[in-house]
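Below sits a lone chain in structure tokens, taken as the form predicted alone.
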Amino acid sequence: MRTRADYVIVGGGISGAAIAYNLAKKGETDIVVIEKSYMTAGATGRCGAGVRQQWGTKMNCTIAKMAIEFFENAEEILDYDGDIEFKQRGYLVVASNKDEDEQFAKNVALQNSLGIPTKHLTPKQAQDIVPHLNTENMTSATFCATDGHLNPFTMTDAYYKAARRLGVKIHTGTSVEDIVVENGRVQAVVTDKGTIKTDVVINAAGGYAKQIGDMAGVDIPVFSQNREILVTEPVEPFQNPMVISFSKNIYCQQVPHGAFIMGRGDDREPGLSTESTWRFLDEMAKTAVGLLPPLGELRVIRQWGGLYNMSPDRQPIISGTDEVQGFYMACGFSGHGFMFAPMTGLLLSELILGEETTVPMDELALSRFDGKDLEAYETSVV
């Protein structure tokens, strides 16, 4: 193992991969990524694989739109020899009550003002897009044709292969045990395989981001919570877009090889468990069949849990901190780190290197929680 590096990135998911690649692309060569298990073992490999631009805050919309534009050309940009399986089949977002419908109207206006081609639809128009959609108790829907699906494993692999070609070193099966800070500055990362001296640590640890912050003496106001997903047997294609409902607490899509992936939020206590439960299976089955009746004919193959790392305003924290010089973080994505990753990597690399950032970073800074009224709060989360 290396004993010295200019940058140590903690976390081997897609955020860590994108940060490593962007720093290396900008000419930084002495970069080490530390992952306690295997690449994508955490939230990245457990996500629902959807990518959307339909959000309720300007910042999330902006980040998502730029990320989609990257995904459209990712194989060429990263010179990838595989298939990231990016399919732009749209997201159909269902409103179930008047309040939700009114919020969706505001969301569409915001998204359109940013160049996102979302449309506000009647239940009949929504059913024209997804014929098996049950429109009972449905007030409206929104649809964006450029949203879609992406393979989290091959997308992350594309980033890491590109990063390795640029000189990034990756240590899997290596746990971070401590971060040494002296006189308010990062000095080293202590792992179970040895100590790496460094001036810069980047916390991209997903569900464990708070614990990594604690090691450095930085109190990050995030918490992690288990979210469950199931996958069905593969069948012939009959649903193109992701169907999602915030009030019904469901997202559901048919992936390119034919299986349906569906997930939902959970009100369980915060924690690091990724267990899978019968309660989830029961509730998901009732919700899915009620909204999309033909799904009742499908057999469930498996189910699993994964961690959402939640921020107070459900927007990411992409930031440094005045508390500890040389400590940076990309966390608090509230379940959407996978789809935001291209911009996470770009913005954090710009911030670290003192460059002008592609978008203003105030709404993403850790300091926004310092006793201030939050400028925005994202409600479009399952």
Contents of the next structure:
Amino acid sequence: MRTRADYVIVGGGISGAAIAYNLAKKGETDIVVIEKSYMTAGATGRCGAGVRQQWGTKMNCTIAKMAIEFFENAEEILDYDGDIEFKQRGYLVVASNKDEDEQFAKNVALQNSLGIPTKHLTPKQAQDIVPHLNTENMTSATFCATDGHLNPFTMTDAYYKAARRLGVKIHTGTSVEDIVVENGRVQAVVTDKGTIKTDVVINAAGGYAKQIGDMAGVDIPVFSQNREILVTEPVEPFQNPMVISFSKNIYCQQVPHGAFIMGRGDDREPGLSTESTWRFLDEMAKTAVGLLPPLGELRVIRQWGGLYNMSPDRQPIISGTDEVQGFYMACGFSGHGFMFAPMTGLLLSELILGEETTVPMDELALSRFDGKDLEAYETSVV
Amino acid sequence: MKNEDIVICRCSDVTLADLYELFEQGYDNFEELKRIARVGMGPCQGNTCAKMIQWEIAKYFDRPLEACAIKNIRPFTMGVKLQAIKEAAEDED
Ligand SMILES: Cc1cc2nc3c(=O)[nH]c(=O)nc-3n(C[C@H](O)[C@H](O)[C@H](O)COP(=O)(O)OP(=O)(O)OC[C@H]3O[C@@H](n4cnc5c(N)ncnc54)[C@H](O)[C@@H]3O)c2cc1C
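Could I have the structure of this protein in the form predicted together with the partner chain, to go alongside the form predicted alone above?
Below: every chain and molecule of the assembly, starting with the one above.
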């Protein structure tokens, strides 16, 4: 193993991949990625891989829109020989009460002002898009045709292959155990396979981001929560868009090879468990069959869990810190870090290299929480 | 029989030739192969292919069989309809 590197990235998920690629593309190629398990072992390999621009904050909308523009061209940009399976079949977001409907009217106005082509629909219009949708107790819906989903494994693989070609080194099966800080500066990363001297360490450890922060003495106000998800047997295509509802607590899509993937966000004790529970299964079955009745005929073949890393305002933390020079982080994605990854990589590489950033990053900085009341303001979260 | 004609994973239609191609690209463990080629993700959940893939990994990379981990066992053992789960849950309520 290497004993020195210009940059050490902790975590082999989509964030670590996108950061490594972006730094390397800017000419910084002396990079080591440390992954304790295998690539995409964390949330990235467990996620729904949906990408949507229908958010309630300007920052989230802006980042998502730019990320989608990247995904549209990702295979060419990354010169990938595989298939990232990017399908833009839209997201249908269902409102089931008046408050939600009013919030959605505001969201659509915001999204349209940013060039996102979302439409506010009646239940009937929603049913034209998803004929098997149960419109009982439904107030309205919003639909954005350019939202979609990807294959999380091949998308991450595409980034890593491109990064490797630029010289990035990846060590899987290697765990970061400590970060040496002296005189307020990062000095080295200690792993179970040896120590790597470095000036810059980047925390892309997903559900374990807080623990990595603690190693460097940086207090990151995030916590992790188990989110469960299931997949059915593959069937003939019959549902184009992802269907989601915040109030009913469901997201559900049919992926290109025919399986349905669905999940929900039951409020759990913070922790690092990714267990599968029968409670999830029960609630998921009731919600899915209620909203999309024909799905009752589908057989569930697998269920699993993964970690959401939650920030106080449900926006990511893509930042350095004055406390420790050379310590950077990309975490707190609050359940939408897959779709933001192209921007995570771009913005963090710009920040690290002292370039002007593509979008202002104050709202993503760790320092935004200093002495503030930490209140959630992105409400469009499952 | 040619490697292209030997089907290792029936659910996701992966042949021995496909597997060798992935080995050459550096995918050397079940978890990564599963994610890139969908082996073990179909209706049989790896009950048909996992042992064969473990064997092929051991042979190709010259490792002891015990050193080649296979899949995590996750629920379900067999497919169950969402409707049946819903009805059972409502009976309990
Ligand atoms: C069920 C579920 C559904 C989701 N659906 C969506 C969706 O539809 N759209 C979307 O955009 N997002 C979704 N998300 C969120 C998304 O998965 C995450 O935000 C994103 O994958 C985070 O990527 P990451 O690279 O930052 O973290 P991760 O993918 O978690 O990667 C972190 C890596 O760090 C490694 N690591 C941890 N500690 C150490 C250590 N000490 N040493 C070395 N390595 C270490 C881990 O093994 C892991 O591989 C979902 C998440 C879940 C759980």
